[in-house]
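Next up: a single chain in structure tokens, the form predicted on its own.
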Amino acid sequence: MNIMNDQKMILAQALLDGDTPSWGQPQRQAARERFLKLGAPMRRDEYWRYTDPSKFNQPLAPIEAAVVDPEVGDSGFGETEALTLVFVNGRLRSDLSDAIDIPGLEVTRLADGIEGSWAAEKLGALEVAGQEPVARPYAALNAALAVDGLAIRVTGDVPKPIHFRYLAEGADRAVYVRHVIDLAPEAALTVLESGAGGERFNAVIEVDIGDKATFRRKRLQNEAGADQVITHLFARLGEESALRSFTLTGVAGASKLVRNEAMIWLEGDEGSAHIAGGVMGDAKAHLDNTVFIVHDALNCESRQVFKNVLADEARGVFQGKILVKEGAQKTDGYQISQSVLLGERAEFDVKPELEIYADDVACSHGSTSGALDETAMFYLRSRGVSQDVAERLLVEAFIEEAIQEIDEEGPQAEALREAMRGHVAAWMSDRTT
């Protein structure tokens, strides 16, 4: 069979065992039609160097709709007052979820039709952007699947996070959830997200981040929830505009697939985007992040932060890009990679680049790989302390840095970051017993 035939065979099979909504009919059939214009990627593709995309292109019909009531469980995100929106085999569910009357904060189910609003000028408008250079199939094909999802419109400074919490019911399907925000100019939204389901998780969001508006994005990956996960974010940002991106993703156990891509643009002067990671995974678990950041306008800054832990045959990587286009003087981007390697056969690939066309810039990149620090274990060690508290002492310190790019204010920063600070030990303590 060839290339052209197979990705007609993954959307066709997908399109036929699935139901098909009836919103959003323009922007579904051009991203079918995008989907199989580009392809689904293969090993040999640039971006795919270092992850073998097959496992994504085995055909999965969406999930079927939820049938018995799942149990929520506990946020993940500790102590952290948030405002939970459910989703159940990628479909909002509004009995599990809570009521949303906040000023400022507009929140529309995609499956209740976009027709002649905002969202249908913009679902989609990102991501088809984001198709070059770099070709993002996986996005338009979500596109084309997704069942519901949500428009959230912003115009004020929303006082809680918005918490998307994904679950599933069913196996050996596929769950396609898609997201499109738009802040207005001096907005500021916080989003938390946790869990996925089927047998593999497609996630898009397109957010649109309007002059001196602020979107954090915090988001925990550590649920048993899909074997597949790829994700995407598109981000454009205004002029004194921020972005704040965190995610940690703990694998433990278990042999996953995991493949976040980012996908920026900086085009209003003096914006500022920070994407971070901290990245755990055993077993023969396979974690990928790649992003893109795109600098077009004066005196931005960005920053990705990425910690990776990797023990056994784990395997992780990073591909990170900046490119500065022509004009986009006193850019400053900062890009930094490190991993430490827990077992011998465990591998991190990493992939900097810069690309610059202005003269006046600072960007840097810098990468490490290797075992713990051998002078602070025998510190430890000499004192009495066992090897496993010792490896988990040291790789909590390890992932700290990441975990310190969270910077909301107040009492919710330090609420976040001590939640994460918990599931790392609990996945450094899943290691051990």
Second form
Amino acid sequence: MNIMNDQKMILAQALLDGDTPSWGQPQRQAARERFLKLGAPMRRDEYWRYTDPSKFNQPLAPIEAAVVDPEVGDSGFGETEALTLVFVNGRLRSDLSDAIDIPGLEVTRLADGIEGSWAAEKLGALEVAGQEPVARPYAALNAALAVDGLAIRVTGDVPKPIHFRYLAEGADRAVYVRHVIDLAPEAALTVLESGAGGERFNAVIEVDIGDKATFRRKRLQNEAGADQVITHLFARLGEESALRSFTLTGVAGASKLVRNEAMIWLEGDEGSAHIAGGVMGDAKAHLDNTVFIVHDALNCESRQVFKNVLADEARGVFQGKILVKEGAQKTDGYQISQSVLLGERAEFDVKPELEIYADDVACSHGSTSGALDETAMFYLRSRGVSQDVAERLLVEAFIEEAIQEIDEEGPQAEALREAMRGHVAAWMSDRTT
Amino acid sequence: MLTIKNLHARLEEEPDTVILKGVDLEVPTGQVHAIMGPNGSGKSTMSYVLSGRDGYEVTDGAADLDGDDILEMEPDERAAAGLFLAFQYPVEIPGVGNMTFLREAVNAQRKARDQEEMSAAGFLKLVRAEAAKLEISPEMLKRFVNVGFSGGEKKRNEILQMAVLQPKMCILDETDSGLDVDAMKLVAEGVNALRSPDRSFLVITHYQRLLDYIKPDVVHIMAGGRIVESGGPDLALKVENEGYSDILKKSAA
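If the structure you just shared is the form predicted on its own, then what does the corresponding form predicted together with its partner chain look like?
Everything in the complex follows now, all chains and molecules, and the chain you saw is the first one.
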């Protein structure tokens, strides 16, 4: 026990080595101590049983400022109109970004200092709360080492999405970026995220969603460059508020290691949280989605939908937990995780968990894993469709159920869905087998 | 058109279960042949073996389509060569749109034959015209492949695919099963509209009734994995009236 703790602390200490930005004290110092106390995750930790964190624990040099500006490139979100904020090696680059001048939207850069602002109180608060009941040490590490990020306060219905575009320049670096977002009652914001970000990309979003407010987030993890990705979404929902998160993960031919964690608290009555993902792995990719949803109010609904397509030697992991606290009556919790294994050596590991302390709830979970339906394959091929195209059609149909979780109405949502479909088709044609 | 010689096939997983035990059959170009036979005689298995479904092993014999050995081909190559199987149980494919599927199929076959892809407008026009004939609504075309279709709608959808793909050798596997008389007439009309001097049909059925609407040139009786008797349309009527027992006794003798 003590030996393991010592090892975890030694690993943690090594990850903390190096210079850190001066902004954000004393939160930064507290985060260092928090991370040292938690220690770096190890395979023996139950929460890391299916994903070996040892790669994350190898120290990488902290990121430096970019020497050459990388190409901003295609957003990946197709026809979707958005205001783009470009981060290079984790630092906001105003010169490459759109100006934000929208009533009801206040965007401040963390590196400019947050002392005395609303963000000083909020930054790190959800992350600290999210260390229970399961530790999330890399989120604490992020708090200790983040180079930049945004404090966003929303008081109105922001009509256009804000797009965080994460670019990287230079190799073998770790990039830590974090955002804290506060939605006032009845406010609404959509955040898009894309870009590789860095060799090891560690991103944290903390979002406090006020009563009747809506926060949507669509994320693309489909660009080459980042070898390792660790992300955390911490979200607290007030009364009648909504969270919608969708992530498409998969870079053809890249043996990425990805761990996406979401920690969600439904604290106001009639809140609704949906976390969805389309996951595509090939080569030796290891793609882990870990979701923890706490129901702590009446009449709340949560939904987890994850569709994994695993080719070659890829491994997909889904850990999804629904915790219904005492008194959280009329909870409606749903969870589905499915995989299609296109490679004989591909693997899907699932750990669904329901922990329920209320007596009037409806919670369900399901999981399936297997090859593509042979009967459907034969039917398609008997009409002249080649094996490749038949596989693509069936995989697209499979992932479409996750894409349909982008459930808002209007042309913007269809543009997003269409962009996602394009990425799935591209992955199918470029993947390794 | 289709020449089957001494075809033997068994289940891959159960090699002791031999289903086809020497099928000999010749369907000349432009003709409609029917195959009837009791349950378990191997009719559906033959349709699967010809179209290339996994799970069967051909142990002897040959099957040629206009001289090309189809048994060596992948299922999609057989389709491109002009073979079409109307399924007894058309498959539901959630998430794949009917139109997407048809379009991919048409263009895949054209590509395999070194033809240019059909234009979107031309394709739409073709499908709509054929669908109207089969009383398939535009709304049905928008749905996922066979999902939420009634039994009759599924069979009509098979005939629609046949009409759009224009195969030269059509095998209909119990297309009449589960259809009421009106639906059967509609399906039969669809098939009859496709009859041409360049196209052949092999109609597998349990009942003579379908053959009132799709008039065959030749009727074969299959039993025990072989064709045991062939004749004109009268043979189907005889089966309808007397059952198979006489024919089976005779063939056993």
